[in-house]
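Only one chain comes next, encoded as structure tokens, the form predicted on its own.
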Amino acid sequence: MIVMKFGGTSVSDATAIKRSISIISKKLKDKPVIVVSACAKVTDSLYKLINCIETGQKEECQVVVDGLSARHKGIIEECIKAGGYKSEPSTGDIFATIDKICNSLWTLSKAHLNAQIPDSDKAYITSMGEYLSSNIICFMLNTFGISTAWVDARHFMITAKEYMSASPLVDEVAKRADKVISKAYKGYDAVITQGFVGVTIEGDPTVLGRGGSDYSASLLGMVLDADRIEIWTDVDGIRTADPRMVENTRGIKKISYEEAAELARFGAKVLHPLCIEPAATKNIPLYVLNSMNPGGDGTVVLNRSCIFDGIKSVSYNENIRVVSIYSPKMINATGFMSKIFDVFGRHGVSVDMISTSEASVSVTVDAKQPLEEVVADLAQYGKVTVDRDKSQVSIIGKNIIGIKGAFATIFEALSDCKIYMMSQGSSFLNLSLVIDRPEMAAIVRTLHKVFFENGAE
């Protein structure tokens, strides 16, 4: 059995399901188990409905579901008319589903119109992509002589309460999902279930948060013990640095579930961060793929022992802010470090570099997160300052500290730019700099030109 994933580009129209459905063909064989995002955009047009209803703008609300309602019938359509199908096909059942899933969310807005709307509601709502995007492509793969059976993932995928970003509780969904999809499979060619959604154990609409298909479906490979995880999108693999950005990029063939997990932790978007572990806790081979380009080889991410020391990726974040705090009492003193991550800690803000004097220390955390109260209770213990407009950039690759010249190359590259922060990774997987963002494009450049484009690797 495989698990295969694509995303919201991989089935954002007729072309691009016709295409998807010519990948799963040529993998009946391996029993695939296929999770789906949401077409492309259709969850942003939820998140606009949310606010839609909320603000009370009624008219808005009925635009924003007809549109989907619309699209997604005319998906149908198109593929239709192109032929190619099995047997004359009957739309009545699945344009009835269609209305039913927009007939839900057009209840929901006059429900809650001008109203705050309970996270398990807006869970509902920004759902409703995916059960729109797998009921068509259901019934397309089926037209097209794939018999494949529709699964609703919140049989399986049961999560805590946390509605909008929720945890998947695992060995529930362990327990679960052999039974639902093997129950499913019987006298089918393939399955189909949704990314991104699930359900508390009081049966709750919950979901895993933006770009939780990834780890709906890794998590769904490692509970079935499937040979491999495919993870279809719209580009070729994971590659040596964001190719929006640099030239010259190169793809990379073979990386290791922990760089895979740093690349996604600092920035590259390729793959969700919480989609590695799972794949790496049962040693399942996790592809990323190209499903407009299904014959190139995309990348493979494997155990470690398999993987060659050396630079992988330059990566980047953004947008960040360094917030520090000096204090001398800090100097000699116990436990004051555990008071200042306490405060990040409560206020539910993540912390990622670190870099620590006798009288001060100083992290970086993501722009978006909200820093207001953080800041109002770190005041207690020193004086606080929040730097803005700076970025990091992280060179990425197993064993970096093994690497002769990596470091006086970096230096070298960089001499006429202001470093701001330093951390290497005690897993010696990453080495990263806080820089001004302004500077953050012609360095990640630089990096990339130094290590991949000059024979520097």
Given for the second form:
Amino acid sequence: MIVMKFGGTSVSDATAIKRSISIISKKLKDKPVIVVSACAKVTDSLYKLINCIETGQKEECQVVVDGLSARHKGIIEECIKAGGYKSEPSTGDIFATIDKICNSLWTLSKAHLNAQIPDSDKAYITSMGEYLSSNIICFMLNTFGISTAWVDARHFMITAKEYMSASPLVDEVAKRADKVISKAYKGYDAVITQGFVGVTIEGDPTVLGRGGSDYSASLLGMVLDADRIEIWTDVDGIRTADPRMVENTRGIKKISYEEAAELARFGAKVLHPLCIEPAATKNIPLYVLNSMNPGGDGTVVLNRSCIFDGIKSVSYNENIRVVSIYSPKMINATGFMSKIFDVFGRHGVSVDMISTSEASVSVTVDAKQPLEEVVADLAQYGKVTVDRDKSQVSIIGKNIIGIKGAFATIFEALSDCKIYMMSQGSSFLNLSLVIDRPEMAAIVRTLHKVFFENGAE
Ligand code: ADP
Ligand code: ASP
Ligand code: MG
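Instead of the form predicted on its own shown above, give the structure for the form predicted in complex with aspartic acid, please.
Now the complete complex, all chains and molecules, led by this one.
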């Protein structure tokens, strides 16, 4: 059994979906469990819908809902127009499913217009992209001769109650997934389900957070003991830097679970940071492949013993905040750090880099995390400042401290740049720098050049 996850761009329109179906058709002997994201930009539209509802823009809500209906029906019509199926497909049921989903969005829009939407309803709304995509792709797979069963991820993806960014309850998922998927498989060539979507034990809708379909796929791979997990996306595997930022990137053939997790955590959007751990737990190879170039080299993520030491990639997080707490009381005080981190922990804000001096401590956090309450609470311990104009750049690679000359190369290349904070990850996998945001793109390109271009290794 294998798990194949297709991201938003791999299912964005009729052409992309047909390409993905052709990839699936070559893997049927491996018994694929297909996990899909919403079609590209659909989740963004659903977030927009939430905003329009809460701000009372009734007409705009209607525009968004009608647009989703038209887009998904349009994809089906385009596929059918192109032909290639055995008998004329009937669209009655699938159009009725799309209407049902869109009507439910419209009903919720009217019910909550101009009011705060409860989190479980927000999770319901944002999950509808995956329900739409999984239904239309299932219809198309069957139309093109791959008999495919549709499975509701809410029958097995049990999560805690964080609704919009929920943590799966792994034991509960494990208890249900195998039974649900094996039962669905009987008599079919493949099974399709939704990424990103979850549910509480009580049955309330949740979602796993932005980009969470990778995590759904990897977790499913782990609990089903998959032979491999394939993440199909829009790039030829994990690369030496984000190809949208740097021109001459190279593909990475093999990378360790730890390096891939560090890359994702320190900004590389190609994988969700939490999707590595489930694969690593069962030592399942995780492939990152390009649905636009299925024959191309991808990346395989493996156990560290199969991976050479060395710098693999440069990543970045453009929008970070540096929170600094200055407190003369900290001098010679014990327990100060634990109080500071307790504040971040209580508010669920995760910290990436840390640096301390005698009377102050600075940490970086992703700018998407709300900071107001953290700052208010920290004020009892000292003077708090928040710097909003910084970015973080990281160099990732196994045993980075053992690589002769690596740090000298970095500092020589950046000798004209201001470096505000520096942190060498405790697992010797990364060196991260805080720099001025306007300089970020140039710094990423410079570091890529010195490590991966001009014959550099
Ligand atoms: P999907 O919709 O398939 O989940 P994403 O947009 O989430 O795809 O992730 C793919 C994107 O990740 C690429 O288009 C690329 O811009 C970005 N990316 C960032 N860093 C890297 C990297 N080191 N290697 C490959 N892609 C990267
Ligand atoms: N559709 C969700 C998002 O856009 C989840 C995913 O694509 O992984 O964030
Ligand atoms: Mg993604």
